[in-house]
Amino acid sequence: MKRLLSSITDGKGFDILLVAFPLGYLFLMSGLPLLYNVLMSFQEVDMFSRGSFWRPFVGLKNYRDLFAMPETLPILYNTGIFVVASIAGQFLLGFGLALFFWTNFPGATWLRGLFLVSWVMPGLVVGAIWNWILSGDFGVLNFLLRETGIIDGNIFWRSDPDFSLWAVIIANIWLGMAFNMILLSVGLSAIPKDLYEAAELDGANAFQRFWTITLPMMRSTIGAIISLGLIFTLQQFDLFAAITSGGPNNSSNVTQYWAWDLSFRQYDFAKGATISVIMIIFVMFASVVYVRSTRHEVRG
């Protein structure tokens, strides 16, 4: 014990001590619940056995029963559309804003800061705001679309099965657009100006400079943003709870909201845990992409 204490006080074991505490905290607060969730996906869990740790082991029965349910494939399809459309919209709009503010015109700094309001707002607050914007009777979005001649009558975004999922997608794009803009702005500022000056002297136009310099130099940043966007989008729950509640008739339901609905509304904890395990696989894939995208970063 004396040798252990001396190793900490003289600095040799201090770095290990610093790492041990956060790792222990993560294991207790995140690791154990994650393992418990995986265990529940292989057990038979109901309201009567919820308080017990040792429950009947059913193997892959929960997974087979889940994919045998008629709503599983439509909900997985909705999740795919939600993830792809949200990431694409957030990235394209965020990249456009990053390029716009990259010109560094007067007032660009404070104007860019205003876009961060969407990112710091809680998801339920964003959902409440977009509830008003997407209202079929008095919503601002319908008003703008009517005035521009795009639509003739009102669209009931939240209650129409053809538009309910897109209502949440629009809100989620607005929510994550500022995050993409900030990270892409950091990536753009790291590109040396000399490259653009040399390319311009060689006669390259704006599109050629963007295609041959900007995109290749930001490859790691783009990979990190897309992988983080996948993680954040798969975790998105508040907007569905605030705007559509997965309806009507599961037309806007996705896996993350369905897992909560099965567990805490229908009390089918085993299937809710099963959906969570499937989502964990996709999140782990995104995490691997993120680590590989940032492994070439130089840290001082």
The other form holds:
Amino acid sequence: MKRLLSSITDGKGFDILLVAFPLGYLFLMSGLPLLYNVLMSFQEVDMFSRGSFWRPFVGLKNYRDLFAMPETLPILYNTGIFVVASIAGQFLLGFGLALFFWTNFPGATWLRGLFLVSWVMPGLVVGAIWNWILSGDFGVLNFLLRETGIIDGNIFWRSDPDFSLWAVIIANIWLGMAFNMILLSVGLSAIPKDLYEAAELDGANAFQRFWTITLPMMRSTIGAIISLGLIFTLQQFDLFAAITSGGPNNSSNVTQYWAWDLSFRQYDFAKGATISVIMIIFVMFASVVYVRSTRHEVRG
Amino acid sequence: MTLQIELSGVNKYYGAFHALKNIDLAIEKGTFVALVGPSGCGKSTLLRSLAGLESISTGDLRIAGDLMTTVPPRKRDVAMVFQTYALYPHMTVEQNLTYSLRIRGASKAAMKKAAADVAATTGLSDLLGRYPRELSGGQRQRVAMSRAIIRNPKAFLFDEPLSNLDAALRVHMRKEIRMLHDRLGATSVYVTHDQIEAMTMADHVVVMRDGIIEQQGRPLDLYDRPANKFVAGFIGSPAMNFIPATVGSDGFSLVTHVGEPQTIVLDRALDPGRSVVAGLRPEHLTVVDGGGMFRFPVGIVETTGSATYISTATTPEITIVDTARRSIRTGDVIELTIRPSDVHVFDTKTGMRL
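Right, and the form predicted together with its partner chain of this protein, after the form predicted on its own?
Zooming out: every chain and molecule, the one shown earlier first.
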């Protein structure tokens, strides 16, 4: 008993204790629900068996049913567009801003801090603001596009099936851009200045320096930010709830919103769980890429 | 001789700070020039201005006869070796060496051959496939130099390239850089705060302080005839002793003001009664057994084997380098002598050589 106590205060026991708390928490709060979710996707769940743990096992039936539904493929397609367009927009604009602030003009640090406002705002609030901006009748975006002559008539962003998904994408790009900018700024500032001086003396112009020094030196940061972006966009739920609710007619529906809709509005927990499992596979893939890209961050 | 680098009336301001003050410097083709001085003296700023990494506020810079004052660094055709080496960490040694050629669109075969040729002369042939992080400090240093050599530039600029190496390697690389310079027939400008590096490597030493050139010339000229007290104290190791003194009534002697008044004989006449500073190099002071010019009590004795460093118990302290292995101990009184031609005299106020 005494040895155990001294091990906890001075020895390995303390290390184990420190690790045990977060691991225990993660297992309890994330691990168990995740496993339960996987289990549910192989069971038949209805209104009467919701409270029980051991429900009739149906094998892959839920998966077969899911892919037999007419809306599944369009929603998966929407999810793909949402993820690719959001990440591309967030990354390109974030990188552009990071490079812009990297020139370190007077007030750059201060202004960069202000950009973080978009990131600290709750998704529902961002959604509410973009509802105004995107509004078909009096929205400021329509006003700008109309006055500059890009469009002739108003676009009903949230209710036109051709635009509803893009309405959420625009808001999501705005929401995630600042996070991209901050991480990329950190990556940029980690590149030693004398590398650029050496490259300049070696005859490289600004574009060549960007291409041969900045981009390769940023490889691990870019890998990390894109895999994090994949994880974050697959988690993006608030904006759909606030802006389009997945409509009209599923035209802006994506898997993460649909899973919630199936489970908690239609009480089809089995199908909701099945979609979640499919998403878990994608997120796991992104996590592996993320972990692998941060592993190479040590430079020498 | 043609001038390879020419600076005339160069000034550099950082806001209100005047970093380079009216620098005039002419560097002949094929010479090895050392810029030396304490930190903050402007030597690095001057070098970076040559490279184009800093802009010159006023004045002209010519490289190989062409006006380069406002030309961007990449068009100046000068190569620089950085203190940190600045190797591209994501490229192999070979890619590091051929970077400048790649930028200019050289063919793969030409780059491979150039890298192999340079690597052979600098002993990097076995390391071409490695990354900088897999190299030792000395090897990185060689890569940095090879990267400069491969371009065959109009001038090589070195920014304290040896300060990250250990003492033994530094002495070795010193010789290696000088040999490379001679073999390539290059023009080199070398910044260092180490006067020994400057003296041993350079044909022409430029001593700087507070943005001005205090003195420039051949290393031994600077040692033999320092223009002022600053250069006298900076060049030579251990540093020159400075003793407050007054010129004697005959004009051919100095009366020192350390401890008891004592007399040093001069080989030239100065104004009698003038207040001056005598500069005596530790290696020029000789301990004698009688008939010395002056006597001092001994403070600390340090033996290195080849020489004995004797510090006197006076204020200011006087250092003597003795190579004769005398048994001198703390508390002894020693007699010293110095050849009149080895006595440097400086004005007390201006510090200029008299």
